[in-house]
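First comes one chain, alone, set out as structure tokens in the form predicted on its own.
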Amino acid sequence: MNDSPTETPIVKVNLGLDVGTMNLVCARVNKASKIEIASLRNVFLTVDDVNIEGMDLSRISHARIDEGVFILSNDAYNFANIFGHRLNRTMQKGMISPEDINSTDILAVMIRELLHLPPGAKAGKCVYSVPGDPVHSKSNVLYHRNILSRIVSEIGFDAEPLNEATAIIYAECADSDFSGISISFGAGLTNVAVVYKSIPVLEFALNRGGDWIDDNVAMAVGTIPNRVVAIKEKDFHLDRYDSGRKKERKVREALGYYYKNLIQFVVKSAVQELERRDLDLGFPDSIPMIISGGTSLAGGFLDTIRAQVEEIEWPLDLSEVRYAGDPLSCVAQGCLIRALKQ
């Protein structure tokens, strides 16, 4: 008779990774099979920006990086909104921000945290986000894409990349055979993919985003961005802008403004670019449109969307024009779905 314990077996763990310039999301199976979200902001400020150096950091989320402190994710945005500072990024239009030196190092601690692994569990496969090449700019996403796939690596994981847009069709369009069209209005860029049966026919970024628009507001009302931000996430609508102080009533009214604005620019652009391709998108059936990301959340924006895409001539037989289940995780969920078939 065998006496020895019976051994426990290791369980390995995929996860899918939304490396997005306002939010880091991380998506996986749990213990009930269930998928499980987890996320945090991308941004940071230094302990000096804030004047709270010498007190207790024990209960706010930070790092030490060389003779720096920074804090981190939700409370860096807190503490920014409180003393009106402006928020620092770990990314710059979709990818690793070029202007601080410690970017990389503190977005592999937002990381890490977010890819934590429970006890006797071993990494598995991550696949992680990354854009498309902005088609109005020189960039490339070549450098952002391997510095993502080190740090998932150092983690322990093995770390593929695919494509935001592309990962939502993942996410959404299994009832279309994982074909569809998917534009992600995210924070630094809006990305757009033409999938047919879960292949690329195109993917490609727009230098556009939430961040604009952001930007944009701060100038024209005399704020600082991250302060539109909380307004924009409150209650915000397209069309209403008659809540709130008079300096709150005037952020709202330019934010309808270059709302409306980067739609147009999103659907004219996507038009043309699908057309200067020249590709034979021939789709044997009609397609659904997916649109997903945080900027998308505004009230009004698919009815917005939808006119404009009734307005101009498009390439491709839309069956429909709806949101993704969560814009706001889709990303990483298609990401896990793209892991979990490996």
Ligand SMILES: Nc1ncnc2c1ncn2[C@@H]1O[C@H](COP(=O)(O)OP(=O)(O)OP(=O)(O)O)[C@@H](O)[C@H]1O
Given for the second form:
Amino acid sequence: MNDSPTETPIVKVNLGLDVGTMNLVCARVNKASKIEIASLRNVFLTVDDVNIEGMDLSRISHARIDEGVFILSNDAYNFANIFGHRLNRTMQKGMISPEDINSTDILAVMIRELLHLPPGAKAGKCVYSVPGDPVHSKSNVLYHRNILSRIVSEIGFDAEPLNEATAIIYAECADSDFSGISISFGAGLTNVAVVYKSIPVLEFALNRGGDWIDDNVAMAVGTIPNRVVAIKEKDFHLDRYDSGRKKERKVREALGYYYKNLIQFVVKSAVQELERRDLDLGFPDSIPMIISGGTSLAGGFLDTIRAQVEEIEWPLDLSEVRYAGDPLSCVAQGCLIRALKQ
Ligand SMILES: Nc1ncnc2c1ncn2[C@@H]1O[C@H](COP(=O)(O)OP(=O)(O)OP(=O)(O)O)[C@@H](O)[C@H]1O
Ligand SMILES: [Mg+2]
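Switching from the form predicted on its own: structure of the form predicted together with this ligand?
The complete assembly is shown below, putting the previous chain first.
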């Protein structure tokens, strides 16, 4: 009779992590072999900001770093809306924010929470997203990539970066042999990639996104950006401005103008960039354009971008312009696919 205790095999967990200016998203394969998505808002508040010093924080996601206490992610978002306070970000324009000395430490706490391992599991590979180099501005992509690699490695994972827009092609373009052009309309940046048979041919970023819209609309109508975000994310449509009170209608109208300007800017800049690089993009087959990212979720967005794309001559042959299956998680899913491939 064998009376040795039954040993549970140690499971190695591979993950995909989308590190976004506004959202951190993790994709993993669960016990039922299904892809499971978890996300956190990449925002924080200092306790001084919301005046809850000395209160019981046990039910609130928070971190103590040096002398400071910080309320994190979704709790920070909710408190900011209640108190009408501006949220702090660990990232700006797709990269670690230089504005707060604690940005990196706070980001590390949130990533650790998101990448948690079940008991008995072992950290495997974690492929994390990085932006492309912005075309119209200087960037710190190298610093950002290295900080992320350190954070993910310190949790115990084997860390590997992957361009955010290229990840979308891995998640969405199995049918076209992993060829396509993807545009990720995020909060801090808009990322673009052209991938041919899973090889990235071109990757770049444009320094406008949802934050650019929110800041401009807030300035135009005299409110704070998170109030604009609340209206925008609830039920905004690019061509409908007539619901809500007068102030809300003004926000909706301004959102419409800035949204259309952003789409026009991205489409024009993408074509200019494809032409400027002087690559031979004459692929044998036409390729799909995949639209993704939270900013693309506004009502009427896909119709507007399709109309803009049709108006301009593209240096490559497009078969269709369509949404990613889930525009908020497809980057993390593409990162997961890459993590599982090796
Ligand atoms: N339903 C919605 N309608 C309009 N905008 C939305 C909606 N949901 C989210 N957004 C906006 O999408 C943006 C966040 O998108 P996403 O999560 O793709 O960005 P990110 O990955 O965090 O940023 P980045 O890729 O630029 O670093 C924010 O500006 C947010 O306000
Ligand atoms: Mg993103």
